[in-house]
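Single chain ahead, by itself, as structure tokens, in the form predicted alone.
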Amino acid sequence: MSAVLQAVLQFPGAHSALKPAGPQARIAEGLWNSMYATAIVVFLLVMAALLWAAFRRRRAEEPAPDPARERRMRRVVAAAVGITTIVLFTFLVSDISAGRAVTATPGKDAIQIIVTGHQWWWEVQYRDSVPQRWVTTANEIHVPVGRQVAVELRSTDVIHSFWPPNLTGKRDLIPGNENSLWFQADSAGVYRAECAEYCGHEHAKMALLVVAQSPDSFARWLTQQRDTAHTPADSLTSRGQEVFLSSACAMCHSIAGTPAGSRVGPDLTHLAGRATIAAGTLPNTRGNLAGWIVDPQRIKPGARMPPNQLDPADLRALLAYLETLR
């Protein structure tokens, strides 16, 4: 098992806004705690106030005007009204520069990634000066600790929103639009990202993990990555590529190295190395990768994936190559 899914397994979709693991997330969150911590003084003096209105003694008679006393209230009033308006120009200013902050140009030498969302899973491309050199892979971000990526974003279909919250805020992919943002991951670790606007029937299980890991262990992902799939090396393993190819698996998916070439489908090229399948659905195990070829309606329904019909010995030569694309 890999150390991805063993780490996605033990924290199952463990993500907040309020646990930032990137400069972009701690700009959010120290402005969301200074926010809340206001708002907590604020309620309690509001509170206080209420409570002393309701429970202070009163007299039998209404007393007679008392100018000094009015004039001290209109003070308290206007203290009041001044010292709101200062907070509310504080935040103001506080929210404006957080905004620059998160949204401010990345640096030169951040990794280039596109992600491109689909009904419902995610394709992500890194680019290299060398077209030869892009690595295609689904539902998974790597990442170097400790540098910028520029995430390009892209949707084919419908209004996606991309955002793993304890890295960044949200941004829309919008079909015909290109946008953008930039994050940084500080710290190792398994990321959940989720598609942040609704966009049909599977919206809910629409999911992307971003691993950060240090620097060469990054760079070890991105060299396997731009391999191509093993040549099978067993009797089983090479029926399992000839059921592929000869199947209706080859219509829809691409496996460099081999003539599947389509793009309807998530790349499989390194399909055994992913931690989850399904867009984030379920862990990448053989029992669920037997579900989901044989049935994957049941598990995720109203996705683009058909059901396949397979002979039993067939699935098993079919799974037994599958889990040789690392």
Second form
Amino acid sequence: MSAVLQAVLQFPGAHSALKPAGPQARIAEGLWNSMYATAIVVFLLVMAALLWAAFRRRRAEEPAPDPARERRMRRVVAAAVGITTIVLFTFLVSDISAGRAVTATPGKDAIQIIVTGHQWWWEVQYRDSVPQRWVTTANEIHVPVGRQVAVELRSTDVIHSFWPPNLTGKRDLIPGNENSLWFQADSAGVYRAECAEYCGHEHAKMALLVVAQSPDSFARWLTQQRDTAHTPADSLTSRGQEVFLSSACAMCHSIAGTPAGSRVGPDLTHLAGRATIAAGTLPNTRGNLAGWIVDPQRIKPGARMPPNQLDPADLRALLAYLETLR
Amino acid sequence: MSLTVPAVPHEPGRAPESAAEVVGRLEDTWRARPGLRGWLSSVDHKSIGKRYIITAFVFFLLGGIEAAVMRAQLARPENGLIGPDAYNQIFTMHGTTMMFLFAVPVMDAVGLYLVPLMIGGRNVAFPRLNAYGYWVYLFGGAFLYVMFFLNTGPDTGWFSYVPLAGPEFSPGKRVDVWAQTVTFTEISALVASVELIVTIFKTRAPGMTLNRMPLYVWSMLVQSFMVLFAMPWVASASMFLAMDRLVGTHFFNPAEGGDALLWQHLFWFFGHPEVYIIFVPALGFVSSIVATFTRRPVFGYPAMVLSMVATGFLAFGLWVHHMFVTGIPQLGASFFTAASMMIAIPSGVQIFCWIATIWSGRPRFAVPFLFVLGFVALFLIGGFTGVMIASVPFDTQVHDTFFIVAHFHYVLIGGAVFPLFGAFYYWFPKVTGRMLDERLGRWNFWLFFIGMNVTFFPMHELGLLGMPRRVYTYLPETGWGGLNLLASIGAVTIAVSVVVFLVNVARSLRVGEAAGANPWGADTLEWAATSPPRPYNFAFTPVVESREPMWQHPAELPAVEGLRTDVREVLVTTLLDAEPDSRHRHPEPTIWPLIAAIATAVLFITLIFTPWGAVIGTVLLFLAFVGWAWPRGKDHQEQLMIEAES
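Having seen the form predicted alone, the form predicted together with the partner chain:
Once more the chain from above appears, this time first in line as the rest of the complex follows.
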């Protein structure tokens, strides 16, 4: 987990459209490079023409509109318009072929994930033909390197947008409309996604991590996620579980294997295995978790989680319990 | 002035008047009423235009202050200057103010001031409606800001996407305030467009055929038609939204068979043309300035006109490029990609024509011309990024990021605000009779130009590095801090340049060099009027024989004689060839447009709080319109007699 944390802290590379790590992002980056280069050339040419037109040396008595010169100018302007049209047409053709490559349907063996946007966190679900094997987690997607991942995008409240720039462009999550996209991570790493559609108060703090790992470790992760939560082994953690189940926590969160089954907030069955809390905005450390439980409104004003006044001993027990949820 | 071409025959029994007599009588007839009541009942397009421009500029300053607060908040990561609630209100206010209360109104305002002067008319076609449009706009804008200061400012963005803006996720009155503000501005924009279309079509000076019309007038004509076709969409959208929120309809509620995407289609079918509604008049400013400061007509008049008309049409075929990431099928999206790229062609035509004009002319580098040169550089950058984001695969990466923020500020500030500042410097002497200071003007230009690039150029990179729009803060680990700080420094530079402009205006109003009628040696008719123009604009309605009347007749313009001077009478001409068609009795100043606007405001504002507002407001509005249309004594009798005679 510390490796994951470290990777998260190297943000600039982990969250950039210019460091593609998947086929779609690579296509977009290729388009950007070619269009950027063309734009620089055309900009320099037009500015040179403008500055020359403005500052060229003029004969003392140049006639203003001279018919012969006007005709020559007409030809030059027509040629410039013609070149513009050709450049634009080239762009159009390359766009459309790039668009076909990006939107091609994913293969049959693609991993299927359902991502549901909530104000302001992400619910992630891995489905299976056997419902008991479904995995629900939050704010973190694990994927195997080199395999297509088909993501179904849903929203139950307002419009959000799913965007891991290193892997692919964004797609909106619209209530009442089903959207989907696919991506593929070509190299292992942790990539960040931020919500890209303004979704209210805490739009700024709604991120998600995409953890691309080797197929083996992905399989291990998935198997482990299917487990229910550990039963508390000592008195401190059992006290913690008691606190969880008897306080407001259980009203919104679920922990598989316990009576807590509400799906209003993120599923916490494997909370301790996740790198961040508060939707990808706080490293998952004991101190941060304690601060978050006691007063989430200070960290993320407007978040749906209320402050919790817990006895210091209870809080310690709760934290100890939550830390066992690997 | 010579009195040739007596196009309108004398009325029988009236002796021809001497020039001095004409001026004396016109002064009496068109004199503004004294006092506060006179000020409130003015129907002169120049006094209303000035109020309009000043009001819009005040909103520009307010929007600018909001931008400054946002840049201060984003200057460093996890900054605690303002929280999400304030930030979300402020970015919504910034967008709403700049689009609905500044950009469109200021373009209309300048048009309402200049168009009648440029076409040799005495006033706009419907002067009372013009006053009504201004008051409605003023009340709408004031309402928004009053509510903002009462902490009821809208906070769902200037685009107010549902379901976020719907009743479930935005309870309270904030979004209602937004929807009604939009309704106010829709009315004033529609009023201005009707006003301008009729004024341009029916009140041009004799001889100003359509193909002799100044390019600026063409730009306002195209813009007005665009407003006419674009505004009804946002009007219905905002009405649906208000109904969803206030009376429980379900236009946008997917749970009840509504559709969240319907809002986006309606909004952007207006919202994209809106950008060109702002940009097309700026093309007109640029053409006017280029012609004057290169001392030759703009090269390629037909191409320029057709480009503006083409832009007007194509602007309605682009709206879906705001929705490329909503899951539009690829085939559908490629149509909009093609249209979005195609619109670059008319813009290219105009830029090439201006460069040709400058090349073959003799440029003078006064401040308005500097703003035009700056416009070309900035608009090119905004245009290139516009072509880039027309590409769906690339757009999915930068959509809703700071790349887009950079793009449209280049287009809107570079493409519209720079020409507008050029226009301020260019027409200020006409409006006030005094020149703006050139040296301060250069400071204004260079600070603005540098500040603009320092603020917005880094945002392209921020977007590519993954920074989404509309975020009140970001984590230090993202590495976005440096570029954001740079952008904030740029914003300070822009603020300084605007202060320089304000100082320049304040100083020049008192001690500026006296301008005279035609200080720049320009070609269009507004420069034939005195600076500032008299209430009747021209003592004699000019007759036009070419596209550049002032260059053709630098000393004296041919003029029409025979129009009545003892009553407010204007000449109506034919649509295509501007041949004299009829005389028209022009309305006197009246307070009723103000009363009708107050009734409109009561209707819209009370509606937010109670459905009875519809009843109360409608009754008041009905009474106000009755008062407005009530036949009045002698004028009415006279009008009936004229109608009986003809």
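Remember, it's a predicted structure, so these values are computed and weren't measured experimentally. Positions refer to the first chain, counted from 1.
V211 lies in the same rigid part as G261 when the motion between these two forms is split into two rigid parts.
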